[in-house]
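A single chain, nothing else alongside it, follows as structure tokens in the form predicted on its own.
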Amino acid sequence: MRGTAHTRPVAAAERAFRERFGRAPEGVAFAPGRVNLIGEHVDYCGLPVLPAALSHGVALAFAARRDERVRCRTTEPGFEEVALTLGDAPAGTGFGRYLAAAAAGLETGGWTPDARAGFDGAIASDLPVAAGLSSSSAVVIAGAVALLGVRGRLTPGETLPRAETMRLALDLAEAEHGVAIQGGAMDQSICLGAVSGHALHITFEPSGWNPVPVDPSRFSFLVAYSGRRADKAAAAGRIFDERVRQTREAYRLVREFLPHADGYPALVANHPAEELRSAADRLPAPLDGRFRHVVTEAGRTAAAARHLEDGDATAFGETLDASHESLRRDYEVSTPELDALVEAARSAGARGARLTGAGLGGSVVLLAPPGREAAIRADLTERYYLPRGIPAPAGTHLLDATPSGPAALLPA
């Protein structure tokens, strides 16, 4: 792991500990970010998505504490040293939200029953933050290994085993709804689910996390970061749950003259995708686009991770750009930032392009021909970033995307 490009933000969440503490930490807690490759806004409806893991994300080095208090700085600018009761419920603003989330998730779920001890912590992480690939949960998921840790229900290389990973996350998915965006459970699920070298396609009615090997000879994909943040404790975040709601009243419609359905993914599991566009243009604007985007981004993310299977990056790159423009006039969740950096990225011959995360600022996802990542990397920033006057993108706007491992706790 430490050889890995963990070691960054490992390093300097140790570092940080070390002169915050005056001692050593006695573990990290590592939680990666993600890109959606496609199944935008979707989750929320119960329908299936295709994340992987970035090898970029949260470091959380950690210190068992005799009592249940948290005390935690970030190396992050403009954020506040936090110091919180555990069991006291989620509040404020600050990065402090997301770690009793975290702790709340673990108790609602009976994880540590018998424990509640806390920890000094320092937070590292070289994921731009606000940028569409879950850096928030993935504090959210580095705050409950290190507890995990401290309350002896991990030790270091131990990972859980599947079944009770999957319930971890969707415990953790539904105690960070309590502080964050009303979203569904493909953050923690990627973070806590992911394997090194695969993208996860996740069902969630059933649940189940399916494995789909991303082929380096032909799939090659790379983040770029718009430079817009998507702020979601902000109108980012209004906006998004009202798309949820606007998704959930489409829904409720539609079964006034298509009965049979039960939620979203027997809607799609039981009616061709001609009725579903048919019954889009029942409802009034803007359920129809809210409703065209959910059914038809379920078809495309199930053509994609066959794409992906098969091996058919022509494809793959295609499904990409018809999703983004279903995001952008259906789903209005797109950016002029957005829209001008998916054109950089196809003109500097990315096969296709579309917005990542929820959109609304953010970053984009784009699948470059292997050997073209460096001319691709180049023409953006002549094309997008240099006129916007970011001088120097790359590892900080400009991410590989090589699908990574989980979450894991690290020795110090």
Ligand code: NG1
Contents of the next structure:
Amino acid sequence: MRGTAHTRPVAAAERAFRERFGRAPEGVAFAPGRVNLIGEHVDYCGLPVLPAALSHGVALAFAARRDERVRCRTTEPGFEEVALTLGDAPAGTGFGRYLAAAAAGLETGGWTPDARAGFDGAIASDLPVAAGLSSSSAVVIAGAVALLGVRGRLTPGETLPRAETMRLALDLAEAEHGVAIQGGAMDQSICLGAVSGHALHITFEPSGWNPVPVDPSRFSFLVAYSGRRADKAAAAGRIFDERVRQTREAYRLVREFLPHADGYPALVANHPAEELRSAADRLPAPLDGRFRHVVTEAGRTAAAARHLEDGDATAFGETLDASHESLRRDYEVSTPELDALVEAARSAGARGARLTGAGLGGSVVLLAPPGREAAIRADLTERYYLPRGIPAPAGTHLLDATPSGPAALLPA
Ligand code: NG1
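Starting from the form predicted on its own above, please write out the structure of the form predicted in complex with the ligand.
Now the complete complex, all chains and molecules, led by this one.
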């Protein structure tokens, strides 16, 4: 667990803890960021997604407190230290609200009924913030793992049984809704349920996590950050929540003329693609595009999971391209930077590329032919980063996206 993957943020969090509190931490919670390979803006419709965990993530070094308080600093520039009393309603816009959400999720799910201890903590991360790589959910989950640790519910190296982990992911997703955007449970599910070397085909109705092996001789994924933040506490968050409402409204209207059981999953299962496309055509703009994206993305996600299993990188790449086009044209969550980056990735020889995460800023995932990664990185630096004044994108803007393992409690 203390391999190369998390070494940097873990060491930085431990150092920051010692500097701030003058003693050694008792443990470190690590929560990975994620790249969503495909299945974008569909989790909140209950439809399947196909993300993988990154080796980059958030480390939280901690020591138990006897009271119900949390004091936590972060090495991330521009963020103040937070102090909060657990049990108080999560508030404010600082990262303290994510730690409060973690405590609220544990409370609602009855995870530590007899223990209420808080912690002193220090966070360090090697994930770019607001880059569509789920840094906020990683803070929530690192906070929850730290609380499970100080309350004796989890010991270092121990993992919860799969069924319990799934329930924890849903409890934390619900709690994060209280302090952030109205997304689905993709981020919390992959962060807790990731399997190294695999993408996770996640279904929500019914709840299921199916690991799909990623054959490194055929599939090599890179993440490229556009340099423009997707700030969910500002405009991007408002647009995100508007999309959630629009998918619900579109569903309500479609329901008037298409008979089916409840919800998007049943709608997609019970009606052929052609029928769903004509249903989209009957909706007023912009609901027609929103609906079209959701139902076609459901088809692409199912196809992509099969292509991954079959080792068909060419077909997988084509679904990435089609997904981006749908997010750009029908869902309107791309930006000129993301479009330029996708275009540059394809010109550099990627088999396919698309925005990943919520869009509205953030990052692109691209599928590189194995062995071509260095050339693609160099090409993107030349075509995209240098003209924008970013001379050394490696590590901060260009990340290797080899599928990694789940959140964990590590010994200090
Ligand atoms: P990011 O990109 O991390 O903000 C958000 C939602 C996901 C999902 C994607 C779009 C949260 C915590 N995250 O992710 O659930 O809806 O957008 O596919 O709500």
